[in-house]
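First, one chain by itself in structure tokens, the form predicted alone.
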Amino acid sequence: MKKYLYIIKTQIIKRLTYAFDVYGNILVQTIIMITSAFFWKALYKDGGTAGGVDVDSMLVYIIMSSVLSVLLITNVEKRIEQSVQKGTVATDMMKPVSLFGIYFAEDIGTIIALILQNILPILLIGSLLIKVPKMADLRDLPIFVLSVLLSFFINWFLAALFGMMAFSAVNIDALIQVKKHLIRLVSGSIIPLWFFPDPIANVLKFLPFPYIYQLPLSIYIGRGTRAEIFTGMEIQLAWAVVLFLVFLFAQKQITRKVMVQGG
């Protein structure tokens, strides 16, 4: 545990060095956060509700749903797709830490350097230019961070398992791109499920998508009943249990790979 710990602080240490990093991905949130409140109020200027949401609910769902979108940044596909251009894998696997360890332990670090560097000055903007993100019910806070750690795993798994795909085809740079925009637009940060038509909002209910963002934020707009967020909740879980057992089983196949063939 020592070990992933030092990663953690090491990789906090790194990012917090790139400050310029830091302002362009502040200000690319920032633009997003604001583009998408003059979306949203020129959708809603006849005032009333849509999706059973009024203008300032969604209005704090953009700006938590930026929020939401610093906690769930992963960088293992692209870890993963590094060692493999390099040549590295084989040897990484062999040090006495879990290769894919080190990748959530990097993950975890530059997350904890982004909630000081990114988070905090994204609410404010939200707070000073859009609307104060309050939550609908302090009550429900709880299962809020509850289902905020289901979602960081479920998106975590994901990416790992995508990261994979690198040991086949080496170079995946443009279908991780790909990959986190389609996942944004499917999982309700963009636009929530609500507003999709019927068919196509049934189905993406079986799949994990909307269980990273919509349900998270849907808990903290207050939009839902107890027992339509504590089904959301099942179904989150299930989908994090099993994709980590997927994970489990795609990182025992790719690292006996790897021994067999060197790298």
Contents of the next structure:
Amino acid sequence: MKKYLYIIKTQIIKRLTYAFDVYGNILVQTIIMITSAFFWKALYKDGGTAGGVDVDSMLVYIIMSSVLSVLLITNVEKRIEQSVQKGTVATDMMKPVSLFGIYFAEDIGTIIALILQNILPILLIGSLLIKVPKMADLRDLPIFVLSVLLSFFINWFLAALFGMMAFSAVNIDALIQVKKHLIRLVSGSIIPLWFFPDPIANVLKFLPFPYIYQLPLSIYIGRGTRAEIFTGMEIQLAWAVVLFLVFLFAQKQITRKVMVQGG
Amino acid sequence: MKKAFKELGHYLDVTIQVIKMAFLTIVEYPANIAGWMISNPIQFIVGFATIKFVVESFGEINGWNYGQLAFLYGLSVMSHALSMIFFVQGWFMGYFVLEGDFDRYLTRPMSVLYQFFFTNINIFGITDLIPGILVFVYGCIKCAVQVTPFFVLQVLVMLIGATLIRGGIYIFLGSTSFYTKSTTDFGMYTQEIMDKTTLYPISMYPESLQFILTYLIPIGWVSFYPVSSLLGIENSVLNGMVVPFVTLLVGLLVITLSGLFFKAGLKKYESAGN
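Now that we've seen the form predicted alone, could you pull up the form predicted in complex with its partner chain?
Below: every chain and molecule of the assembly, starting with the one above.
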């Protein structure tokens, strides 16, 4: 455990030195937040509700979606790809730490650094320029936090599993882009699934993606009944467990493959 | 006069050769382009699906229905793709400045800016062009557009103008590297801003922002004004058949100004000991 804490610490220090990256992400998130705020305001011009949500809740939704997107930054795909391309993966595996443990610790370190560097500025900019993203019901805070944690794990395991494709495909840059765009659409990060046509929304409900953004954000803005939320969280938990098991299995397979290749 | 024609002919010859070479790179790296062939269209199809789902739930956005938005979206993606093919290098100009790569171009008897863009044609931009055309054709059908020769001319003129505006903006941003001596890669931010201001009608933004997008950074002319004119949607700045031609004028103006800014920057580069 101590080893991983050390990796987290180094990663935090590393991230804190790359200042421009940080401002860049704040800038992009600000552009996205503000333009989508105008987009939703134009749509809700006549007031009222759509999909059971009014314009104020929708604005909170997009601000919190920007915040969540920072927590869900993963670098594990890129790391796997690079280590496979450079061939460092074999030596990394000989180190007395688990390969994916390193990647996980690095991503955690990045996020801790970003909480200060990105999340606070985004929240501040969003509050000043759009509206203060107050939670609908503060008593839901514990389940919101729990749900964000689960969504973090779902997202990370998906990314890791995806990155493992680099072991057979070597160059997965284009695939990473495809995954990014598809997840943006089907996770509810840009538009909530309640605006989707029913058949599509009903299928997506059973996939892990809406539980990355949509579920925690719905809890935050207080959409849906208690029962609906708990059902959602059960599915979320189930997906987190399933993906974890698949991840463990795939990790074993990959390790064996590299060991054979490396002699 | 004769000399000018001869020189123009020379530039044309070189352009044709360069485009031929660019196509050869596709043959060289088929797997690479196959990946982008899937990933780039998906980006725009996802973006378009977003608009479709939302606008169908609400009916319209600022008086634009869903077919009209498809028309706007398609044309905007097409000019984006063209600017990716011919002008994307502007994003990376900073690296050329810092690495001293312009030295190579300076020794040759052709315009530096021409060489910079045309010897680096990014043929992979075609992967963006295809989804653009698809969405545009879909929009034409949804809006029941009458395809007359004049309509085709208007579309072509506005596409050229829009590509020049985008290209001019890339050149301008890239040329700032001559002064800042840094390699800031503006690509991601330019792209994000351009997407949000050309894929949707800018009438949804507050008037101050619309003013900036019309007169200061003329992104509004890339798609919003010409498309409004083509579809007969009223706006408060300029209406009528002439708008696509105004786009071309704005494009020529922007690219000329950026070219001058680049030239001024290049002088600075030369004086830095090269």
